[in-house]
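Presented as structure tokens, the chain that follows is alone, the form predicted alone.
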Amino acid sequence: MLLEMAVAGAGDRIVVGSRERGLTAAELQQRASAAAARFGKHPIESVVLVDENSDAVPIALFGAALAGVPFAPLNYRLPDDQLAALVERLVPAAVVAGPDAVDRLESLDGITMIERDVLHDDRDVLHDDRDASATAAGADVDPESVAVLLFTSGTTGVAKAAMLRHRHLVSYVIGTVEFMGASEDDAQLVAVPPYHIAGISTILTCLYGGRRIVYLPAFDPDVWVNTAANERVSHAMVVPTMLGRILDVIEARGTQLPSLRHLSYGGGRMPVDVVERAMTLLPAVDFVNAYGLTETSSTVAVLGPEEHRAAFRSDDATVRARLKSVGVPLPGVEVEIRATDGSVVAPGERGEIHVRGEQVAGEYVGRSLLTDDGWFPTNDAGYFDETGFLFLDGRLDDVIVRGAENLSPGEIEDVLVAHPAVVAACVVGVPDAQWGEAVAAAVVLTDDAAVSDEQLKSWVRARLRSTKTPVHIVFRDVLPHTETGKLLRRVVRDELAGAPVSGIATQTP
């Protein structure tokens, strides 16, 4: 539906790719169409990608609806025992693949392989069988149907499968975008892999706004700086490890970015150093920061530009603060902060995020999490402050339990990174004999930075509690994060557990 809107509305306009060479509205779906009947003519239940970001995304997004079946975007990066072992539970299946990815899947079982590139250049399949193609292109979806499946991080077990049906897409576009409310001119810089909810948001969005999709296969900060001037990108997405690295090279080469109107991350914690050295470096930007879960169908919240503005200009620490929030629910989205015993707290009480609304799906594969009455529980920690303003704590599993009490990382890890030499800080829990848990960093620091471990505690209890400090700080050149930008904190907290440190019982197998 929202595909052949766009074609209504506006089936002239270049929709993905280059500004000289792109696929117009039109274009798309008839590549969609093709597409579509291509796969319909194998016995499949799922259409896959392995592939990097490329202008064939959107053709088997489209071609997958139209098909009738899901379209599941798997992570290109895995190894091949894993990534064979997400194949297999999609099959039979139709899997568009990069060419490093054919070699790697074509000896499984029940899958029709089908290269990025053909896809992409299929002008002949619509010739070749009118019927199937006709059927392709007066589909008629149902609204329950499941429309994508993404694949969980994994970060305990094995990844579980987010379905995400037509109607939760629908609504989250139809709700947040004006229809072909962007300029003929406007450009969204897409670096997010496809295989993240902001991939598959983006190109629906775009596509129902009518703004240009512009496609980094990878992310590379020197790439995406030349992409976005020489295509005139006025929009773009990044991850929190992304923007740091493309503010170096701007400020390196003291380049401008005129067309550049607006940016939005999410995807993690952005330190609020990150955020106002932006702010000072692209002034004319509007910044966003959204919040949002795969099982959401994407954003639920938003710091809009007016709000950062007003936080970054704030002599006021209330509204200073507010830089480090994740803003307001969106229109049409409820979001409550609930207790262990299933009761709402009062603003400035830490909880679990529960949402509810027409884009929230909340379900896996073989099970919901839905209560009866539609909310789902995120496992996101957080609270809201007096004005409604909503704050991250992490995932609730990051909670660290000292004792009886629950310590926040979050908060532990907002104090280091304001000491004026660290720039990063990972805060975990780590078995300890006495407590249950204690409280370790990883911390990293500005090139020139002169501080001890001891320093940096005496920092922290000077504004929070003793039994907040860290009793063990190591200090680390990066942090690791995933390609999306997430905190890899189970990896810190696995190097951190079997620390020989006093107090801290070792790790045992």
The other form holds:
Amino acid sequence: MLLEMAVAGAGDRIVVGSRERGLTAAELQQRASAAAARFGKHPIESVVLVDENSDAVPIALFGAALAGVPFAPLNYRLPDDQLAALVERLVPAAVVAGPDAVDRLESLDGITMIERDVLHDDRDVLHDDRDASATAAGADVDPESVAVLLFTSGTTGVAKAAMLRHRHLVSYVIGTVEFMGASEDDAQLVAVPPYHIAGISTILTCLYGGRRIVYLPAFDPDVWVNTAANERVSHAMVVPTMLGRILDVIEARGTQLPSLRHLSYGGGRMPVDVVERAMTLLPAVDFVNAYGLTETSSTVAVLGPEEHRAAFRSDDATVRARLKSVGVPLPGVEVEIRATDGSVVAPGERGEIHVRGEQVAGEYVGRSLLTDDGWFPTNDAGYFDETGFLFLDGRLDDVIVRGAENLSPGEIEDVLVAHPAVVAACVVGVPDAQWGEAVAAAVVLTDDAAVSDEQLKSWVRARLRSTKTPVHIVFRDVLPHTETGKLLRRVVRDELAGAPVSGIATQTP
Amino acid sequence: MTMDVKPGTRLYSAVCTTEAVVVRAPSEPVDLRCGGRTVEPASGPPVGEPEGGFDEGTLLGKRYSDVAQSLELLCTKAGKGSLSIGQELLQLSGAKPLPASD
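Now show the form predicted in complex with its partner chain, given that the preceding structure was the form predicted alone.
First the chain shown before, then all remaining chains and molecules of the complex.
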């Protein structure tokens, strides 16, 4: 429906790619139809993407919709065995992959491999399939059918497949975006990966709003700044880690980005000093802080440009504090803060954030978390201030959000405890200027152990990956527990967050 | 003829090419028409012409609502008929200015 509307409304507008060589809405529809015909030749149950950003992402997304199967973009950075495990949950499937990924997956059963470039070049090669593609393009997509499957790394570390149905995504788009509201010169720089909810929602909102998408294959701050300048990018969305690094480049080079008017950020805790630095370096840019989850079809609350400016120049502590807020709920979304007993708490009181609205899916494969009356418990902690601004206060569970990546402490603790010298371990996130949160660990060693923090870091790095390796490790005689034996993670976190970093890093038993 | 609608319900004009999706719905059933005739729950070839007074047409991507703001429709395909509840024509609603967030 969204693609059809875009084609009918402005079919010759370039929707993805460069100003000179990009695809128009009509060309995107043509390629999506061709892709759907290609997918439809096989008895598939999903279209999997294992690739960086490219113009093939929207083709595959709409192609999957036209073929009537979910689109499941996977994290191509996962190790081979984890990636294969996810693909095995999605077969029989058509797998759209970049050149690097084809070799990694080819041996798996139940998949039909399609090279990314084939989708992009699928214009004239499909004469035989014209009838099939015409049928596919004309078919009405069932609003109840699953549009997208996104794997989230939950508390247990086992990936959950969040399901977004067409009606959720359509509600989100038509509820938040004005049809063809963008000017023809607008361009959105997309650097979030396709397996992130923002990577999906941006395709839909840009297409519907009439804003051209310019992709970065993967994020790099220098390339980001160059592309923003060369493609006269007007809009962009970044996760916290990206923004700081972009600002470093802008500052070091003295680059001006005169076309850039609008920068939204979200996907993790944004250090307030980074926001202030951004507003100082880019005074003409409108900043938007967006709060949303995969399970809510992206954004549910925003702090808009005017609120940013008002907070930035205010001496009033309440107004000033709003720079740390995620703003107010979208018109179509209700938000409540509830205590553990389910009661709605007063402003200023911390509790679990619950959301309700047409865009809220709250559903995983095999299980919905929605209550009977449609509320989704987000597992995020937060509170409203007296004036109705929403503030986040970490995850209710203790997932560490490093950059835009969710890390499960349990997985890292398991690896630490597997070391012969380690008796117990508690892994927590501590505030970090660059990554939002950094991984820190408190470790209890065996009595006769002689192991350094560097040795333990190497141990973890060898078994997981560098982003999951604790930056700080401290050694303790015992870990704090409740009377019922539950680990007091919060106590450890507070202690590690307050400790001087250099002192921790060099400490050995 | 009245019908129950809810957000996401898709509606098709009986007399022109207009298609719309419900954005906001009242709790009570409504007598929803396009071109003066009751809208259809499924797509089909248009029959006849819009009635006089209900032939101003619909515009792609525009939102239409009643005076009470209890119902809002988004036009997903333009046509020659006008949307109404009974005899009350729906009006173009102003765009909601929301900042782009992704």
